[in-house]
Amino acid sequence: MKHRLLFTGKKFFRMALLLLGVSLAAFLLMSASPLDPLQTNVGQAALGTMSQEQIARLEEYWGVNEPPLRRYLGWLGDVIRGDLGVSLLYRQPVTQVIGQRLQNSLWLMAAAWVLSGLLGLTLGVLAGARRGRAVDKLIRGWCLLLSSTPAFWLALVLLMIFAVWLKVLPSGLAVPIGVDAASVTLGDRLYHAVLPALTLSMTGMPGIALHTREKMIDVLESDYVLFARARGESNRSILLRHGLRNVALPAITLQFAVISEIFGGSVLVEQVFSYPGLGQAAVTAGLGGDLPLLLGITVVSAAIVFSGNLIADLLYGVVDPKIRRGAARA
């Protein structure tokens, strides 16, 4: 138990350093951006009709003339006190904006995460068990094709097929148009999340399937599987008792690593489907120069991805007793 706590403590210390580095990188990129927050959000024509006092107040509000180092240190000091600041675009606390958008994105990303894991593991095991056959070649070809396909292009293709041509799924948004928020049901949210979730699941599924296939081939070519075949065990028994047990550990690793890909893909996918989630809020904040909101989204996203990797590390000992015993001796 002691080594588990020590291991977790080290991971959280690394997480703090990671969040600091991620926030600093995002801040430097925003500072180097050629976009002018005043022209982007107010417009050149409107600025031309304003007085110098009005422009000075706008520059103070957007922090245009404030030194970058002072802005970052001020933001970092507020974060340490538990305050992510106020969104310049939405004029609401950043935590409130992130909470509202994250609630929509969680439905989407959770469904994509589960679907990518189930499809990836199933197809990987099937391809590995049928190595060199038509099923294996078909699965490999499909995975390689999806791996080289941009997420936004795949989203556009699915949108054209299911929403424009077949008209069986909605073309966007998270809820039906014109429906009161209190009248929106769980079925409505799931119905509108089908296409975005399916698109996001395709971004992480190929990697899981291809890695699982290679691991399954290694397992089926091992000596203990050869001995099991000599004992007369059936192919189904070998796959269940030996194959799935040995591919479980790398599958867990890949499954939680997919979280970062899903977060990255959600930025583009939510834009295509006009889905009001965290990814769309990040694009709006970046294009609008809303530094507090963008930094808040960056830190929260990095924390969620790191937490997924931490959960995978902690589950290693549950899945593989060798790792648990080795950690205890260490």
The other form holds:
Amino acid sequence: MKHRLLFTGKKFFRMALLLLGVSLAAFLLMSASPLDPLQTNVGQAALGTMSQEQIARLEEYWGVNEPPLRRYLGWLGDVIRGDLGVSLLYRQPVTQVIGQRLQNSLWLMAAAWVLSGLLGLTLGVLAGARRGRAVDKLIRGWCLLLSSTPAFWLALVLLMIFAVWLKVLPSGLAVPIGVDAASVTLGDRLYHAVLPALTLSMTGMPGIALHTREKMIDVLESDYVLFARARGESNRSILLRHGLRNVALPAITLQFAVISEIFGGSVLVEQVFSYPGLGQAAVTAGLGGDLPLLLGITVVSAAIVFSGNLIADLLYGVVDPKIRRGAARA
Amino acid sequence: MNGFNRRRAALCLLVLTLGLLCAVTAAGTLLAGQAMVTDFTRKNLPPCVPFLFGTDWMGRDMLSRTLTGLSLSIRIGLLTAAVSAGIALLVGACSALLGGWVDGALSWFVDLVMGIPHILLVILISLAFGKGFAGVVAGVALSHWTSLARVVRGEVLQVRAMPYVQVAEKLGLSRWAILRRHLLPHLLPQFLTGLVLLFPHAILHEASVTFLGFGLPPEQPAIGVILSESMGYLTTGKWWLAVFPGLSLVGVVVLFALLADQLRRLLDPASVHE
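So that was the form predicted alone. Now I'd like the form predicted together with its partner chain, please.
Below is the whole assembly, all chains and molecules, this chain first.
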């Protein structure tokens, strides 16, 4: 037990250090940008008509003249107190903007995450078990095609088919237009999330399916499966008892590694469906030069990715008896 | 079927895909001028015989726009994948050969880069370089090296522990000779395959980032720009503006993926006798 705690503690420390690194890297990249936030948000024409004082006030608001190092240290000091700053575009605390957006995105991403994992695992196991047959070829071709398809184009095509052509699903947004927030039902929300979630799950699925297939083939070629076959075990029992148990470990790794990919996909998919989630906020913040918001989103998304890795590491011990006993012995 | 084994079939396929990609690049470069020509007498034409991919709201020929965009994508893909693979080789080899705290620091840095969702990192780097061509090239090139660097590091560590390298060290061969004679020949196939496998990712990310507005400028006929412009015309039923350019992009990416597959089959010693 003590080892598990020590292991977890070490991982947490490493994660905190990495998050610090991520925030510094993101901050440096943003402050190195030659793009002037005043030009992008106010415009050349409007700036020309302004007085020096007005421009100076705007410069102070956007933090143009503050030295980067002092700005970063100030930001870091606030973060330790739980304050991520104020978004320059939304004029709300960053924590509030992210919280709101995350609520919308989280359901979307969670649905896509579960769906892509289930689909990927099923297809991967199926293809691996029927290696070389028509099913395998079909699944592999499908995965190759999907992994070569940009997420935003897939979103566009699905949008065209289901919203413009068949008119069965809404063409965007998270809630119906012209309805006040109190009377939006859960059904409405689900109805609007179907297409984005479906598109998003397609971006994570091929990787999981192809890797699971490889692993499944390895397992089925092993000596213990040969022995099981010689003992007269049925194919079904071999697949369930030997195949699935041994595929479980890499499946966990893949399932948690795909989080980063799904987050990346959500940036694109939310943009196409005008879905007011975290990804869309990231694009808005990036285009508008909203440093605190983009920094906040980067750190939060990196924290989600690192937590995923941490959970995967901890789950290994639960799933794999070899690691569990190894840790107990050490 | 004697004399036409799987190796030779793979080689044929490799040449074919390479030829196709070169043809697309050449056609796109030649048609670059035509992609900008506007003609309001022929605007919004659905696909027909003179304009196979249709025309847009300014009467520009979508076929030449698509080809120009693809050739731009392929060239950016080649450039970024090469730079990315170079960084991967350098980081991976340094990490494995120098060891100690250098290894620790570089591994930490790889974890850091991998922790930021890919698109977000490309956006951040592109912003740092002021968007546009420089932004997108830097963004894609500086963000794709991590997994290949890990592969290179693992390979170098593995080869260095091999008996024949140990013997070579005991025989007094210089470090440089070992690197050149034993490490490089072993690494090259893995590295080349990794390099080609980077192309599809690089092309897809270039298109995605341009689509979001952080990449190539809107006046350039890049696939990302074409698709992002088509968004405004989808609800009016102009499906050809999005379908054909996207499909061609998928086609090019699939070609690159096939290319990598054939190359691996040819270079992998395990499949020499197939």
